[in-house]
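Below you'll find only one chain, the form predicted alone, shown as structure tokens.
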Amino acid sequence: MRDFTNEDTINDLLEKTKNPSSRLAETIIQKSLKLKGIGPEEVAVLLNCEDGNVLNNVFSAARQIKESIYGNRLVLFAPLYLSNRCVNECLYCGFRRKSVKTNGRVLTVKEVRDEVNALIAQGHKRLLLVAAEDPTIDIDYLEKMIKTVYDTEVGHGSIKRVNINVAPMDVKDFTRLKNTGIGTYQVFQETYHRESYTTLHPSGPKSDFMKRLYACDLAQKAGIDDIGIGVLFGLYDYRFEVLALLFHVKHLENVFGVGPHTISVPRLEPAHGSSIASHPPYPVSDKEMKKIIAILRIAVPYTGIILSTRENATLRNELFHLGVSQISAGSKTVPGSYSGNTSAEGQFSISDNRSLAEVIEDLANMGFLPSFCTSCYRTGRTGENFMELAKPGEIKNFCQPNALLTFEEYLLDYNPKLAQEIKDFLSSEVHKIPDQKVREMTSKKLESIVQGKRDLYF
């Protein structure tokens, strides 16, 4: 195994592209609108650019690219924390071994079912299962919990897609994980800067930089073709991290022919028992967060960019316009907290405390189409099949109608008051579907949902 991120190359690129001309930056922005992405040196130019007018054009391009590929839909999900008991000593994390050694918790089948019941009752259809690294969180446990999630139903509702964020495994266990019916396997490098990684992960299995770096490779070899990567911004220079993410993307594309299904952009927030979390080594400003998200959208146009509730509601509403395509809502990071059965600590502080219903109302008022769609995963539009549609911008021909169908279900079953308030908005969204036949089929399916049908999709 080799470190394909290549620190020397990244540092050279950042040095070479210092103080770029506005003209060069504008040329790169125009190139990005072709939806083919841009290369590492071009990304370095934009990362080093501080011209306000140019950055506004970067933001505009990111918004245009996202809408060209995915339309105005934003996919919603919730994280479900299975445990906070961890053997790692990550210095920035509320789940670090020293912080939870007397208050660690791993949810039982009943507790997971209670959590899922609570989440379905809110209207969720997509979950991200998250587990700290502990010997009890093995593949047998995960298989049992994933089955529990899928088997739980409340009225019309059930969870249709389970994504998962857990510690790296070997190929054999990844194969078993694939067979549970998960969607995306997600693992973050946290920081790609080797020295910082070693300092911040002094003990535990996670201290192995290369093992974590190649986790996505092993998952791909096991047949999991939807992969999610990410960085915890604030641990090292954000410009270095964005370029390292891009080199990781290129590695996956070169080796497997498929880049990451998602890229997450969490920013370091205060966490119980961690002074580093409250005083980031490399603080990232709100302006820099906007820059990070927009440049990632430009550089990797096909990927889903995920924004968590670490950010406050006001900033999140701004970031939604800069290329974000998936968001968590109504999140809790304490195991057992959705059903109220908890005494444990959360992984980090949540800044956006709006409920799912409040987030959805705000999205609709801003002109976004809330989506709980799970059709790609369920119809085999994953991996290469997904990329063949996403890269040329054709995936939105599925995203728009499927978002409407899932949103209509949500409104009828969980928020009928909002349904009355946004009738005109829904009607206008149907009319946006360019293909007449698909538009007519969508209208018929929407009427079927009003008549009581559920789980309709393209």
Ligand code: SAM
Contents of the next structure:
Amino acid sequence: MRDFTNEDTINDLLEKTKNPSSRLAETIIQKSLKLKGIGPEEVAVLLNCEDGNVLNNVFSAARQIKESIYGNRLVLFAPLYLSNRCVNECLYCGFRRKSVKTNGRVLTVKEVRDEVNALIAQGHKRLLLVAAEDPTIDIDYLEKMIKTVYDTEVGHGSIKRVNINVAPMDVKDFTRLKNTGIGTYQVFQETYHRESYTTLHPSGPKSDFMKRLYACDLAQKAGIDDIGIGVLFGLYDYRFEVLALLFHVKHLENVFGVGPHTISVPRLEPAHGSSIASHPPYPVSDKEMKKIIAILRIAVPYTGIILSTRENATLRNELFHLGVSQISAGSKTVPGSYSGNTSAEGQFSISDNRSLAEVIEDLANMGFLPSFCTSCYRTGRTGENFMELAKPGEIKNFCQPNALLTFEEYLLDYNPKLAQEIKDFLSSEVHKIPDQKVREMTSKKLESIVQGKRDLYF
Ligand code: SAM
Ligand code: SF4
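One more: the block was the form predicted alone; return the form predicted in complex with the ligand.
Below: every chain and molecule of the assembly, starting with the one above.
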């Protein structure tokens, strides 16, 4: 195993591209509009750029690229925390071993069913299962919980896609995980800076930097071809981390022919029992968050970018315009809390406390199309098949109609008042579908949904 993030190369690139000229940055921005991505040196130039005018152009390019590839849809999901009992000592986390000594909790089948009932009742169709690392959270447990999630139904509603963010496992267990029917497997490196990683993860299985770095490779080997990677911003210099993320993308592309399905951009939030969480070693400002998201969108145009409720509502509304394609809404990080059955601590504080319905209303008012689409992985558009459509910008021909169909279903079943208020917006979105045949088929499917049909997609 080799550290493919190339620490020295990253430092050299950042040094070499210091104080870049606006002209050079503008050339790179123009190149990025061709939707082919940009290389590490070009990314380093943009990361080193502080000129406000140039940054505004980076932001508009990111917005344009996101629109060209995915259209104006934003996919919604909620995290479901299965546990808060952890054997690791990640110094930034509210679940670390020293913090959760007595009230550690692992949800039972019944408790998970209660949580899923509550989430379906809000209108959710996609969940991200999250768990701390503990011997009881093994593959047998995960299989049982994923089955419970998929089997739970409330009226017309059920969860159609389960993504998962849990500790890495071996290929044998990853194969079992794949067979449960999960969508994406997520694992964040937290920081790609080895020395910081070692200091921040003093004990437990997660203290092995290389094992974590190669977790996605093992998942890919087990056939999980939708992988999510990420950095916990605030632990080390964001410029270094963005370039390291890019090297991780390149590594996955070189070895498996396909890059990550998603990149997550969590930023440190206060967590109980952690002074690092409240005083990040490398604080990232709101302006820098905007820069990070826009540069990632430009650099890997075909990869989904996930933004969580760690960020507040005002900033999130701004960041949605810069290339984010998936968002959580109405989230809770305390196991058991959606069904009101909780006594435990959360992993970190949530800053966007809007309900799912409130987020959806705000999105529609800003001209975004909220989407609960789960069609890609159910029709086999995963891994390379997905990228073949995403890279030339063709995926939006599925995204746009599927967003409309799933949104209509949500409105009828969970938010009829909003359905009335945004009637005109919805019909203008149907008219925007460029292909006449797809437009007509979408209108027909929408009519069937009004007549009572459910779960229609392309
Ligand atoms: N325990 C598994 C692991 O660490 O990979 C599962 C994921 S953990 C519950 C989810 C993610 O939360 C971590 O990967 C980390 O990036 C993030 N996280 C931990 N502490 C945080 C904090 N104080 N603020 C924001 N995000 C945090
Ligand atoms: Fe455990 Fe994950 Fe928190 Fe680390 S980040 S203490 S592994 S839950």
